[in-house]
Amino acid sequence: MKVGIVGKGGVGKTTTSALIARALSERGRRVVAVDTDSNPNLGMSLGLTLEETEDVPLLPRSLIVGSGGDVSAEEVIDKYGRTTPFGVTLISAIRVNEAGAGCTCGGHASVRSFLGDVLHDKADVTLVDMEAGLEHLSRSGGTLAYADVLLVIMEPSRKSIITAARTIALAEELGIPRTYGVGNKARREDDVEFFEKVCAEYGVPLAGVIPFDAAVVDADRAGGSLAEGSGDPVRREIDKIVDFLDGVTVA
């Protein structure tokens, strides 16, 4: 299964991506997590230090993976992947280190070709933590065109859910077969009901609602991963979302 995780800036994409990847790995799945943020932090959420995250080799922008390309997906994982403390293999696809460095379109093209060629005997789940916004769905060819499932992370606001509805429309144009919303940062007692009601209003299928938890905030402030034994309410909902994904049939 190839899963793309998208959403507006600040909704918690990277934290959610890391928690889903961890949960899948804990179930014995071979997980490859691709960080496409130009300011990559997924490695830190997967237990690497800042230095270790920055040392992950960058996927070349001009790389074409697959038949007729430069390398196979297996070679990409072996050469550019780094195993994190939670057993997830991390690939860093895009990084902006200097002003005026130019467009990152080449990096997105590399990710697209990688998703098109990723091998089942090397990864059970390939998860892509996308940068904020919708540009990756409107690029020529679409970075996530080969995704089986798209998860749109949403805050408990109508604007965030409207963005999810717009994302679904773009995903359908790209041919992504299944897109679901994931509510995040549910703090008030009526937040779950709000997500259910407004998502139904805008035609956004809901895969789950993750509660707000101070332990997640503490981990983010520390620049690390959610500590073992903390954030149980969040972990329980993440497990439900993974169960939901397990029930999704992919071609």
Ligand SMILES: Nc1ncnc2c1ncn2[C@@H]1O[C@H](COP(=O)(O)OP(=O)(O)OP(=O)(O)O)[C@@H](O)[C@H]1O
Given for the second form:
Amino acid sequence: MKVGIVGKGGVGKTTTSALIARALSERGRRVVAVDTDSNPNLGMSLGLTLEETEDVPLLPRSLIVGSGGDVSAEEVIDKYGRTTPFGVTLISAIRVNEAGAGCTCGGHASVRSFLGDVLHDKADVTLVDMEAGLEHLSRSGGTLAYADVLLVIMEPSRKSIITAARTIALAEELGIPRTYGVGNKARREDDVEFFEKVCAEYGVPLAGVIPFDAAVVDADRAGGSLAEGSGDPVRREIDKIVDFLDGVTVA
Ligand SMILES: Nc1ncnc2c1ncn2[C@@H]1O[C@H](COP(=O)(O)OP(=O)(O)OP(=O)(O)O)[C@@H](O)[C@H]1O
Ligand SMILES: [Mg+2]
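Since we've got the form predicted on its own here, give me the form predicted together with the ligand too.
The next block holds the full complex; its first chain is the one shown before.
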């Protein structure tokens, strides 16, 4: 399964990507997590230090992955993938190190091509943590054109849910078969109900609602991943989302 994690800025894409990747890995799946944020920090949420995250080699731009191309998906994983403390393999696809270095289209093209070629015998699940916004769906070819599933992370705000509805429409045009909303940072008593009601209003199928949890904030402030034994309410919801994904049939 190839899963794209998208949504507005700061809604929790990276946090959720890391927690889903970690939960899948704990279930014995081989997980590849691809960071496509130009300011990459998925590595830290997967248990690497800042220095280790910055040392992950960058996927070359405009790679053609697959037979007749520059490299196979297996070679990409072997050469550019780095194993993180919870067993997830991290690939860092885009990094802006220099002002005025040009657009990141070449990095997105590499991710698109990698997703098109990565096979189930190399990774059970490939997760792509996207940069905020919808450009990855409009960009020529669409970075996530070969994704099976999109998860749109939402905060309990109407704008966030409207973004999810727009994302679903674009994803359908791109041919991505399934898109679901995931509520995050639910902290008020009526937040779950808000997600259910407003998602139904805009036709956004809801895969789950993750609570706001101070343990996630603490992990972020400490510059790392959720510590063992902390964040149980979040982990329970992540487990339900992983069960939900297990029930989704992909070609
Ligand atoms: N369930 C949660 N409970 C509490 N805090 C959360 C939760 N999810 C995310 N956060 C916090 O929200 C902030 C943004 O999270 P994160 O970096 O995952 O968002 P993002 O969507 O990847 O952001 P960006 O658009 O910058 O890539 C972080 O400080 C994170 O710790
Ligand atoms: Mg992020």
